[in-house]
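Single chain ahead, by itself, as structure tokens, in the form predicted on its own.
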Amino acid sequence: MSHLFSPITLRDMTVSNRLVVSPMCQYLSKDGNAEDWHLMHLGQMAMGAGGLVFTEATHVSPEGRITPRCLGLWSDDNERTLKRVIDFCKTHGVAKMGIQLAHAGRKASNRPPLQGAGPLAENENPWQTLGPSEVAYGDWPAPRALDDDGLAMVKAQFVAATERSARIGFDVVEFHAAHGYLMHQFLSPLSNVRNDRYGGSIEGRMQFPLEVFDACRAVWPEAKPVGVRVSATDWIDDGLSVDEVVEFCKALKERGCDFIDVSSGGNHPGQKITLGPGYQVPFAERVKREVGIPVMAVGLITEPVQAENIVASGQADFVALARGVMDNPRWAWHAARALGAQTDYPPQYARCKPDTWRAAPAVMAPAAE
């Protein structure tokens, strides 16, 4: 029997697979809104690429976009557009659908990849961004630090999108620490220099972003999990360190968080990553070991043995993928042949599976005389 393929439960939702879509940033929203774009791109991962399925980072305020173009969850508005596309997907689909709230921090205001990325120009209409403390991510523009109100601002912001998300219906809500954004820049000694009780040691800095969490977690419907993603490292000299990181992670769990997305690196541009296959998997066994959660595995994975392996050696309780899945949503139907394994199919692609039809060599008719 396959792990790679087998369910797990967290709280009340089970999970058909142990396969994760990672929120992939697709910066074609306007004003935060979904999509028709959305709705194709999040409605053929939801036919199956895996058992549970992640919006792109979705923001909590205007302000918090790392784009003009980045998706959001702040009006009424982008929870109507929102809930159409994941309408779509639950009605035809057959994934658990998640969704990745966050907030930019001081890597916000800038351009999507495709129109050069970088901050965003004068006559751009460029927008003040926040942070921690006033220490600029390279030479971008430094961001204002929050101040009391300022933290209360966000932590409503983050609390208001969490109430919309469950009237939308998602099955699951993860809050984004990782990537050199907003609650990544709080943990990150590289970017929060605050000398009150939000910044200093790895327990202030973390204050805030267990803040955030507890009031999120408190309108969350308790039937349903919630996660964190994190960077487990800086990848940079006197930055976030792993050890930091698990005693984060071990305040979430107590404070009921059901799983850490384990990621790492995007809090300063000098980091040195060392790259291989599976390159952050010895992060999420780490946390898995000494927190005692559920950890989800991300990074150049791309093999199903592979994948199988990080699971079954229990490194691992899911695996996820971004790019592998963007260049072949059907990426876990291959994958369960190639492992033996079954997986969900949605009725209207039944006719497919492996054990309804085989396709027949093709048979050459003979060249004309």
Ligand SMILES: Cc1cc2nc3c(=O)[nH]c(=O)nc-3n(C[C@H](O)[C@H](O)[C@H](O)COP(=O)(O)O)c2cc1C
The other form holds:
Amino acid sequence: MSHLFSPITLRDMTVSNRLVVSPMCQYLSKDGNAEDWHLMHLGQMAMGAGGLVFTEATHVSPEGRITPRCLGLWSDDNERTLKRVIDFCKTHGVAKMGIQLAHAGRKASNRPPLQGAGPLAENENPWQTLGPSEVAYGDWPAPRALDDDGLAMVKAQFVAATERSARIGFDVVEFHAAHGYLMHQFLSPLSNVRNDRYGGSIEGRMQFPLEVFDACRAVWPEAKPVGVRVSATDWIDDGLSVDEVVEFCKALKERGCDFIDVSSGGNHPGQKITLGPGYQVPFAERVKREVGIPVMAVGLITEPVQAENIVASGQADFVALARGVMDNPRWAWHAARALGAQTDYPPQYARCKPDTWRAAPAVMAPAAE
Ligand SMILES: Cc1cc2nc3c(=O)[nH]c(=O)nc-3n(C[C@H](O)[C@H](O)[C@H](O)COP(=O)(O)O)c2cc1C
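Now that you have shown the form predicted on its own, what about the form predicted together with the ligand?
Entire complex below, previous chain first.
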């Protein structure tokens, strides 16, 4: 029996297997709207690339976008265009659909990677970024520190985007508190040097992310799960530590968080990451063990047996893939075959299962039409 291809239930949502399509920015939105590209990109993933498919980081405000081409969910137009995509995925796909809600904080106002990444120049309509403190990411422009009104505004933006996500019909919402974006900036002592109740020890630094979480959990349907993506470490001395992240995850669990998606890094240009197959899995395992909450492992998980072992050994409850499923959106189908397991296909594609047609020529059934 495959553990990777066994179902799991969070609140009232049952996912048919443990594979997750990780959020992947596409940088193809205008004014935050989902385009035909998203229909194609998320549509193909919803056909079974994972039991659960996440949207890319979907920003709660225009100034919270990483780039001007990022997906957003602050306007009625954003809601309408994204609903079209998610309705399509739910009608024709076999996966549960999740949204990742995000605010880039001091890492906003950037160029899309294909245009050379890095902060927008003066002639490219840059905007004033926001952050916990006026501490810049490397040599990028310093953010404006959020005051009480600013904090209330950002929280309200997350709440409004959560309400829109519920109306669209998403099965899951995940808040992005990783990769150096706003919530991570609050958590990390590298970016949060506040001396009010939102700074100082980890209790202070996690205060604002927890307030946002509480406010959003309150408007998200009780029956549907909510998770948070964290960076388990800043990979730099004096940065956010795994112990502190475990504290944050414990507090999230107490507040009704259903899973933690465990990534790492992104908050300092000087980070020294030790890369290798499954390099973030030990962080996921530690959060699971010490917090007692379902976790997703992500990062350089590329082989079916590797993914199977991560779930079977209890290191993680889910395995998320990004580049591997972009390379091969049918990764899950082939992995199921390699592991002798079954997985879901849309009915229209059921006839491509090799055991139904790639038999010996004498017994090959002809196509009916
Ligand atoms: C093109 C691309 C876009 C990404 N965008 C996001 C994103 O929107 N939100 C996020 O949390 N991570 C994002 N990531 C990180 C992935 O979700 C994932 O954590 C990372 O790529 C490691 O997994 P992999 O080794 O399977 O690719 C992105 C990665 C790629 C390659």
